[in-house]
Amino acid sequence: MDRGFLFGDGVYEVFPVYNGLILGLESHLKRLQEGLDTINIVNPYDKKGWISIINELISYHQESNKQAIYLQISRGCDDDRKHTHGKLKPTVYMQSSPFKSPTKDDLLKGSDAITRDDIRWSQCDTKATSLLANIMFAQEAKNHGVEEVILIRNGIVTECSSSNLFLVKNNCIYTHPKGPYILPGITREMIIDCAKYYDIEIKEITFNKDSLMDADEVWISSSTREVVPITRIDNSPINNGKVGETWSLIYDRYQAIKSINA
């Protein structure tokens, strides 16, 4: 009778962990709280409580220098399956999964992506557990042997099935602005900070597929993928299939931030 199972009525968060330390902890907890507030679930723990629980889970896997902590909070269990609900005790589920990051040499080989119409709901900035469209896109990427599916809504490139997207043109970085059509990625914000560190101009504005295909560089980002260069989209090369220098700078700075925090 858990509403997370029956309706996807809940939110989730993923915390990347390097050498036992959580990267971007404050930002992840803030986004978690915003998601709970949006769908009116009372947060079952305060900041101190979450940190204690997460660190306990991390301690069970000390042999893994990289972990992804998945946290899901559903509205809870009811006495019957019905669309409405009363006051329920939230259900908390957490797991730790080791993950590996590809080396820079591996990433320099580039990755492929395909584009599809963005059929998701109009509140993508809520990290909700109801991810049917996203998993359909992710499975399509797997079936096609590509890294990601890039989504386009009404002619505008939004993001990907499970990552944010950036393009570079004439030494300027572009990414879709925050709003209801993209998830406000924590890694996305870190990349923006990396660009500012190098005084690289970055614009959070909308752009279309023509701009995407004409880009000098295209990347995707997420907590476990970090920053991945895309060198081929819909079987057409980006920048003649070469990984760009701006990506290399951002990648190196991101690794430095990880080292400082971990």
Second form
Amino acid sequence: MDRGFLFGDGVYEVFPVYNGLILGLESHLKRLQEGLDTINIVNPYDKKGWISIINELISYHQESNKQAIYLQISRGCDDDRKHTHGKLKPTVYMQSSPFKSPTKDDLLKGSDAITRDDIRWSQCDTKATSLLANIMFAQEAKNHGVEEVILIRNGIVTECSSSNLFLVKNNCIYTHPKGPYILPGITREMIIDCAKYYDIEIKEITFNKDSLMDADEVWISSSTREVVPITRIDNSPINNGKVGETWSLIYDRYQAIKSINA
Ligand code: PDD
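To test you: the structure above is the form predicted on its own. What is the structure of the form predicted together with N-(5'-phosphopyridoxyl)-D-alanine (PDD)?
Full complex below, order starting with the chain above.
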């Protein structure tokens, strides 16, 4: 009778863990709190409580130097399957899975993506467990043997099935602004910091598919994929299919931050 199971009534987080240390802990906990506030679930733990539980789970998996901690909070169990609910005790579910990151040499080979209409709801900034559209897109990517599905809403490139998107044109980086149409990725925020570190101009503004196809570079980002260059979209090469130098700089800086901050 858990509403997470019955309705996808919950929020989640994915924390990347490197050598036992969580990268971006504060930002992930902040986004979790915002999601809980949005859907009116009282946070079952305070910051200290979360840190202690997450670290306990991490400690059971010390053999993996990279762990993705998945944390889901659902509204809890009810005694009837009604759309509405009363006051319930939230259910907390956590798991740790090892994850691998491709090497830089692998990433330099480039990756493919396809585009699709972004048919998701208009509250994509909530990290909700109800992910039907996202998983259908992700499965389509898998069936096509490509890395990601890039989503386009009313002509505007938003993000991807489970990652944010960046493009580079004439030494300036562009990414969709925060708001209801994208998940405010923690990796996205770290990439913005990396760009600032190098004094590379970065604009959080919208762009269309023509700009995407005409970009010098396209990348996607997420906590488990880090930052991946996309070199072909809908079977057309981006900038002759070459991985760009800006990606390489950002990738190196991200690796450095990972080892400092995690
Ligand atoms: N997904 N956009 C969407 C739709 C996502 O699902 C994700 C992450 C991101 C990137 O967010 P972050 O940088 O905070 O990981 C953007 C996670 C990894 C998942 O669902 O497994």
